[in-house]
Amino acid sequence: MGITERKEREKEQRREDILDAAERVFRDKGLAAATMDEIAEHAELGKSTLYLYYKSKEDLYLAVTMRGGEHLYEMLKAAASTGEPSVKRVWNMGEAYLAYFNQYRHYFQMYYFLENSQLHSQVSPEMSELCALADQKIWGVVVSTIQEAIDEGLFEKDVVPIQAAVMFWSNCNGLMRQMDRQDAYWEKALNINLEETMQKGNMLLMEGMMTQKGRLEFEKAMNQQQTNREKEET
């Protein structure tokens, strides 16, 4: 291994160490209470070294958030690559997003940062661009799968892929935020299970987009999934 390659690997490892430390601190304290001094201490580095990698605490926060986005991307990509009919794979991605929410709740919560426009002024243009590229990659998986369903005649021709993707996301994300913040209230006060409500909303969206051929393919794929589950349980 050459000197240049070794130095590059060391630099990348240091970046990962910084992100590991930052993730622990942000998870325990949140963005407002966390400090670069504390993150540097956890990473066993000088604070000046942190600023060589990240221009602000907000940049570092978003870098950790993008770690979560990479997990989401991989889960969506897996859901879209099962070999099932495209309409079923669209459904799979809603289920994958729910699984992501349940498995990586702390990453999901970090996205609340985006609601506070005052904090955005502390984010560098470079980090903003990296975040935009990461978002485009995630949206691309969903939009391309919806486009497949249209091309195969399983979704109606007048369905606009990006609009459909935003509708699915809005249904899932809105209800997940309620699950995160007030799940017990909805269960106790109104006897509503929000996970079931989210799935019902996704199903209504699917039904509004599917052609007759799409409905048949979707029903067949769902029945096959149920059969496979029953076989696994016996």
The other form holds:
There are 2 protein chains.
Amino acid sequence: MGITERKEREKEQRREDILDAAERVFRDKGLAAATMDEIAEHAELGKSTLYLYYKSKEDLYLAVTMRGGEHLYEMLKAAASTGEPSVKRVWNMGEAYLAYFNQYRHYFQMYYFLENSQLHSQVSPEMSELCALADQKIWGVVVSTIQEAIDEGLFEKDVVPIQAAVMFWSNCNGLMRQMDRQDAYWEKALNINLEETMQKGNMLLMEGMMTQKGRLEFEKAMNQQQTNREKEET
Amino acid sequence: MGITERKEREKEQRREDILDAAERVFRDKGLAAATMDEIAEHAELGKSTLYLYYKSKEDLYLAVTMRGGEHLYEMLKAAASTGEPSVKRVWNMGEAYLAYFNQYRHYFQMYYFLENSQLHSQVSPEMSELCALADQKIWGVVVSTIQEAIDEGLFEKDVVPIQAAVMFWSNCNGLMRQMDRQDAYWEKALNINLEETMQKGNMLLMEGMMTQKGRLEFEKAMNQQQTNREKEET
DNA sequence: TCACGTACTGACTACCAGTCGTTAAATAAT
DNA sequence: ATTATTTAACGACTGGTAGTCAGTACGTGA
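Since the structure above is the form predicted alone, I would like to see how the form predicted together with a further copy of the same chain looks, so please show that one next.
First the chain shown before, then all remaining chains and molecules of the complex.
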């Protein structure tokens, strides 16, 4: 009898429905201003029902955040699987992160919460664990691509993959934060394009990591991409 | 008659007393878990009195944050005024930011709030303005030192000071966030020292900005510092 | 038809930011 | 010296929210 299975599916569906409602409300109002009552209303459920599926408002918030993490993971994986040389694919991932930021800004913003552990008092250990795993999955894509570049002699042998990864992340993330907060100010008052700045930063980091061979491969791949784009335009 | 002046001083003193109490409570509990009642108790005042001096809990929090900003400003200014070559002083400021992080961790953590504009709904425009000014003061120190380095031909002419500054900031800040959140994990599980990583990142950025002359000056200044330290130890 | 378990709920509690009418004390005016 | 006025402070209150819990409705299996 498939009753247990059906019930399992239905339960899973409820979890998703609640997540949909929560995503909408959190997106519109942010964590602090969103209320569980409002989420419940959108989900067409009583507030107390939400607590049967998620242990706290913060847990629910993180569950939505992890949806965003899944998107990022997919985009990074795609960027790391183009068949281009590894150095170019490392670069691609910076661009993919930027695309993620532009396409899924609200998910990006949710990471503010994840990164501030002072706010995690209401987060269940289980959810913390899930987040840590999702996090590792994402780092994994970046690290393994950098490792490839080292193995192929395109990055210097003394580059430490996870260390390089956190440097790229730090540069990208910091710049995107500025974009998120006051892109207009940088553009108008300071005449600085932050997207370009981010690319410049990644470039400087890569320059310091690549071998001579890596630099050649990278330049070739960039030119190749340029040519392909021009072809597509005709 | 100095009555008005005395009252003015007393009022200012109250503001400081409240700030002291708030700093203690915020430091121990963070923004969310701290309550205005508790701050009032520490300040030996009624809760409603706090609202005569600060418009909201968030305003009070930012006022404490700005105290921290003042410390950072002083430390950066000191690092930028050692009489060493400008390139070395740019480097110093990264080290100073790190020292600030280690010495005033609780202030550093308060910036999480400042950087998340989603949480600013209760912040008064006046306080926002004050924060923006304090922010600019800090950027100013960094930018002008980088400008010196360019003028002296130690950084390449095509370096844009404010752009370089935001790159350094981004690298430092991102790494410190990781240190703050899970330094132990990086150290033990991944065998990565994040302070070194931060320095390495700054170094890569500088390498990409310095002229040949700048590299020589920088190396000389670093050796000089090393020698001085060895002397001090004897 | 009845007993049981499950999913769900509305009413409730505890708590907290922020407000308001009042009080007490210091200062100014008479 | 006495009264009026301004100022600083406060306690009691409001509105709103996260999270709880006793109870209900309904599908399932006997």
